[in-house]
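First, one chain by itself in structure tokens, the form predicted alone.
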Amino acid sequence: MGTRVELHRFGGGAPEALAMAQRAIELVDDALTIHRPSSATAMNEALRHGRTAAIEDPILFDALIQIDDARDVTAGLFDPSVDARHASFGWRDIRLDRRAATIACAAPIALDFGGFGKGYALDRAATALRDAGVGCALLSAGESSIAVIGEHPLGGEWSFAIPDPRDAGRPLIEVALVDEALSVSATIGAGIAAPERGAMLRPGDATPIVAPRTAVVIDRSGALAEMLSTALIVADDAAARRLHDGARRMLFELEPDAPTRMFV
């Protein structure tokens, strides 16, 4: 995942709980990374050459199913295959055979699990902690993916302030979590330096998203929160409103020296 991961347990659970959670994250990284030999790189090698890839790694296969299942929820706007160099096709062209555990595509393609991997890893780490009897914990991957187990150690909700990228000393919004996950995506910062990243392109027409935006999503699933925050970043106005679900999915337009415009 190439990011700092923090696990904080606040009492309760088996002594080896944190080690189990750390191992869960390492297994996700080993399965989904595309920066060293892995199950994902082997799959991509087959897809790039137009071959059907057999998915033997259960973590990679589960991740592919979660992405496939989220297509309707994200209105097709989360696409791990979108790349400016191959913008004419994407996940919609993928054929995922769940019974045979294979994946294929009519055109050369490769997948990059990016931020999804962070949320997915925290989900599996949180499950490991709960299975070990932990009832209160805070998990963070790069500070843009956060998950909490139970209530705050002092009781009640966990409070988080999302900083305004235009002024780090000013909160953009404050949110509260209990047994939930939080994802923050933005076009400001690293995204500007890598405009060809799939997360900054709108699936379908590969429109680059250059407006200063921040999306904040809270969900029970960290993986789904990551997919929805990416979808909101690349959504047009109409699609952003369709993705709205109460106050838990938010998109901010952050033009310099202008009032914050919030879509949902």
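Residue numbers count along the first chain shown, from 1. For the two forms, the rigid core is made up of the largest set of C-alpha atoms that agree within 1.5 Å on superposition. Keep in mind that what you see is a predicted model, and the values were worked out from it rather than measured. What changes on going to the form predicted together with the partner chain:
- Remark: with the core as the superposition reference, the CA shift of G11 between these two forms stays below 2 Å.
- For R248, the Cα coordinates differ by under 2 angstroms between these two forms after the core has been superposed.
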Given for the second form:
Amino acid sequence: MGTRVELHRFGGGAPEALAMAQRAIELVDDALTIHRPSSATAMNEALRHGRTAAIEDPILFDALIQIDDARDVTAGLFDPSVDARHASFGWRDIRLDRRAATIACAAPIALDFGGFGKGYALDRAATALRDAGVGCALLSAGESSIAVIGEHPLGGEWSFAIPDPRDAGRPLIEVALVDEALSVSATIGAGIAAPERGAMLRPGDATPIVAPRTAVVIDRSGALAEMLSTALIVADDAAARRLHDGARRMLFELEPDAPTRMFV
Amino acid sequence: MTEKTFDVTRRTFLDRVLMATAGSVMAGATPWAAIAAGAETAGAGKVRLGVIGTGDRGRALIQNIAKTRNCMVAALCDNYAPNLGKARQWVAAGTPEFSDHRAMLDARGLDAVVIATPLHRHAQHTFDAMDAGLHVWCEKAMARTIADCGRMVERARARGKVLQIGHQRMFHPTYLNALRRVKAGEIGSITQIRASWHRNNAWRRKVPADSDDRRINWRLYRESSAGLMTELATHQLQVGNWFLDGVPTRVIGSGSICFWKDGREVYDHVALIYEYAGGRKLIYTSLLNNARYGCEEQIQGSKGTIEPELGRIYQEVPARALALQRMQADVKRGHKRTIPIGGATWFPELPVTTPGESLGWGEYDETMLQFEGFGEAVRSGKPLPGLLQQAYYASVASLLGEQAMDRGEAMTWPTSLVTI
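What I would like now is the form predicted together with the partner chain, since the data block earlier showed the form predicted alone; can you produce it?
Then the entire complex follows, led off by the chain already shown.
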């Protein structure tokens, strides 16, 4: 997953709860990684050569279903297909046969689960913790993907401050979570001194997103939060208006030396 | 620059050297520097130097000798007449000139010679000068082979003569100050030095009609040079040994003629790892087709980094208290507050970009100072302590690196070296 994952449990639950959550994350990584041989790389190998891939890994299959299910919610703007420069095809050309557990595409294609994998892994880890009786926990993948179980250990909401990427010491916004997940995406990195780290392309027309933007999404599902925050970043104005809701799905325009503007 | 302003600059420079080397620890680590900085003006006449080799480097040395208070160039020697002609302007009118170094030695009237000839000639020129009863200052690297380096040391010992090798960084106030701060523990334990000398040029000189390529471009041919290793790396390997306070136990490396495929025989692209006791390493690279990172030694300790060529010292930035660990602590003491998370993307290992602090003392005349030190050594007949050992080990390290690259296998530090 290439990031630091932290699991913080506060009281309650089986002694092995954390180990089970850790294992859940490792299984997701094993299934979805494209940086070493995995179920995902085997699938990509078939898709690259125009073959139908049988999906035997239940985690990979479940991830594909979640992505497919989210197409309408994300207005088709979350697209895990690699190299969106080839805008003539993408996830919309994928044929996912849920009954036969196969995936195929009319054109050579490969999938990269990227940030989705972090949110999805936290979802499965949170489920493992809940199943083990944990009622209060905080899960983080690189601090850009957060999931919380229950209320804050001292009661009430979990409050998070999300930094302004132009000035890490200045909060962009504070958000409150209970039994929810949070995803933060941006076109600029950890500070304005690390530009273009988050270079992103808009699916469909392969437009590079050069505007400095940060998207913050809260959802019950970490995986969906990841897909929505990516969709917001790459959305054009019309799509962004449809996707954001001001409180749970936020998009910020962050021009240097200009006031922060929340997209409306 | 007027004589007066030069004297002021010189005094400032010497004060900086003395300040950097003050204290028992530094006196032990750099015993040569204070002696050189305390050189007396010539009372009983200046030390008379004959310069063998008046090419670009030889002429640079002649100009530095002219600045010293205790040395003078008393003879010039080069077997290529145009070099002699170019050197003439920097010495007193009537200074004897020779095309054969033996003739210069036979003519007498010298206290010592300065050797700035191609590398493969260093050893023979040193032997001849010492056999003629003269002290020797020789450009680095010492010799073309490790065996010849040892023979030069032995010959100096047998003849009771001073042998000093041109490693001017040991007289550089910024380097001395850097070492002082290392000895004071400011950057913690040094575990790695990354040194590089990167250029973007062919390193090939135009051959005049009256000469030939192997003579003018001797640095590009195996017979006369080990290329980047002896002409550049040896300086930085000396710095590595000096700051790591030891010699390598082993070296591995890879060399190639990677870019300038013009008939040269020496590598234009080298990468080596020198291992030192305790797992410490000096990682060295040199290449001739990219100058982005230039010449630098990055001396890295647990508390900071010193970069002498850049003249800066950097403190390590304390690790940021991870927000979620702080949240854990807050909960334990019953304190609930907003948790500042990392943001959109978490970059755990970005380079530290703090500006660091200047080591200062960037103006230097260290080449002049090493000659003043040499003048003192010649007068007293006693070498400046510590210098030859540093130079010998630096040359051995550079030539051992060449062997490691040529053979494609790790080379251990020789056990048969001459003891100094």
